[in-house]
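Presented as structure tokens, the chain that follows is alone, the form predicted on its own.
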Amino acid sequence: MQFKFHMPVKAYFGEGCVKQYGSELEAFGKKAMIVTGGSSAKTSGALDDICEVLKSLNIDHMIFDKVENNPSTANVGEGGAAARRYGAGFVIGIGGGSPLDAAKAIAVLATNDIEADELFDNSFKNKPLTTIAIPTTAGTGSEVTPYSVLTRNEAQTKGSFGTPDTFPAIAFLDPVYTETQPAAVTVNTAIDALSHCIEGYLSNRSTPASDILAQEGIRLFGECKEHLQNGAISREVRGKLLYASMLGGMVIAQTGTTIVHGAGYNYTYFKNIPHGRANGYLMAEYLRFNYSHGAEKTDNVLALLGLADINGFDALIASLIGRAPGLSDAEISKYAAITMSQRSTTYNIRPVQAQDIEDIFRKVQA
């Protein structure tokens, strides 16, 4: 048995964890840049909490609240320039995957005089600023991964970068911050977390250690599935979903993602479909495609979810998000080619070709 497992993030989980453990931020400098979107940090209460902590520690801060949904390289480039002008000592990302991923990119650009497009080279002369991550959604797990996923308009898709230095130093996970999310966002992000666990479990880079985390994340989704269906999402359920999201992030930090993410990016880029929902459209056919190479693991996924077969999985996801939109033959061909350009396709447990991706897109349509 040989594998590696690297998880350098100090995670604090539970209600009030920012105020309880926020004093640790004092070690990172006297000027913080808070990176967030337009509203989630404020409406969740996370922004007020972290500002209160920073004030108590006499740490100055500025707020960069211009992060777009699915942030582009230009968007993080603007943030990096702002961090340099301000002289930030560390970066605090608050929000869903977009602000957390943007915070990592901005932390790199704050210390390296490079164009944002050069981030994907994964070679930085200077270490990035320390990043602190505070998620307000339960889906991406970005608070415990080194990855920053950015929109690359020149390639008409998303791309990611990440090195051991881009892991956040500390993650504060408070389920209370997820309570202001709309029901649709809660469902979409929960499916994103599920896709991380399943893809990591069925990755050719999976390890015995990552499999333990993946299975627990899948089991937790199974416990929450009826609550997601009927909208009865208590604080306890939100805690389970946030924990599952963190586990999913820990999984893909070791394994990466596979064809679900690579293909799903097309729905997001071209159809403006939220990331988790885009992944969900593809997951049943992904399981069917991979079954010949991962039957035992796939059967275990279904058992952990309390489902009899892949048809039951398909029905569950459809009950949550409906069916994928129809695509033309030209769109399918284009999306398959873009998917095959993603490194994540090489991590799939079953070798994949463009025709396979085309077949999956055809089968998932309503």
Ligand code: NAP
Given for the second form:
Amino acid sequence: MQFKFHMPVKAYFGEGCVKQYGSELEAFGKKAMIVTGGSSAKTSGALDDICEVLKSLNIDHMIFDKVENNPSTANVGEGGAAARRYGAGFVIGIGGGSPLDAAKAIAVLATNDIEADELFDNSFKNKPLTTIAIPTTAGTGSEVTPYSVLTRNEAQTKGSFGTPDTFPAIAFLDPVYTETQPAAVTVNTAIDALSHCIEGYLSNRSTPASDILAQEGIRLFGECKEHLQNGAISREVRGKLLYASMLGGMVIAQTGTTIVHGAGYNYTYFKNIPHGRANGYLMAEYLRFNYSHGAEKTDNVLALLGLADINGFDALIASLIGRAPGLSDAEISKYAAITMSQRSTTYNIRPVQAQDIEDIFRKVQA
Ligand code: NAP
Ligand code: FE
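Pass me the form predicted together with the ligand as well; I've looked at the form predicted on its own already.
Starting with the chain above, the whole complex follows.
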């Protein structure tokens, strides 16, 4: 047995963890830049909590609240310039994956005089600023990954970068912050967490340790599935979803994602479909495609979810998000070609060609 497992994030999980452990921020400097979207930090209550902590520690802060959903390179470039002007000592990302990923990019751009497009080279002269991550969705697991996923308009898709230096130093995971998510965001992001666990489990880079985490994340999703279907989501269920999301992040921090993410980016870029939902449309067909190369693991996924077969999986996901939009033949071949340009396609347990991706897009249409 041989594998590497790198997980350098100190994670505090539980109700009230920001106020309880926030004094640790004292170690990171006297000027914090808070990076967030238009509303999530405020409505979730996380912004009030962190500002109270910063005040008590005499740490100044500025708020950059212009992060777009699926942030572009230009968007994080603007944040990087703001961080340099302010002289930020560390960065606090609050929100869903979009602000958390933007915070990591801004932390690199604050200390390196490079264009945002150069982030994808994954080689920075200077260490990024320390990043603190406070998720308000339960899906991306970005608080425990080194990845920053950014929209690349020139390539009409997303790209990601990440080095051992771009892991957040501390993650504060408080399920209460996820309670204000709109119902659709709760469902979409939960499916993203599930896809991280399943793609990592069925990746050719999976490890014994990442598999343990993936299986627990999948089992937890199974425990929550009826709650997601009927919308009755208690604080206890919120906790399970946030924990599953964290586990999914720990998985992909080791394995990366595979063809579901690579292909799903097309629905987001061209059809404006939220990230987790885009993944969800593709997952049942992805399981069918991979079955010949991962039967035992796929059967285990289904058992952990309490489902009889892949058709049951398909029905579960369709009950949550419906079916993928129809695509023209030209769209299908374009999207498949773009998917093949993603490094993550090489991590799929079954080797994949553009034709395979085209078939998946064709089969999942409503
Ligand atoms: P998101 O784009 O961060 O947020 C979606 C929407 O939900 C936004 O409008 C946001 O508001 C709102 N929202 C978030 N939390 C809320 C709360 N508690 N209460 C009310 N509204 C809330 O969605 P996401 O699915 O979490 O993140 C998606 C991004 O993460 C994508 O770019 C994806 O590619 C990336 N991702 C990264 C990783 C990784 O490892 N780094 C893994 C998977 C996906 P605001 O407008 O205020 O933000
Ligand atoms: Fe994802």
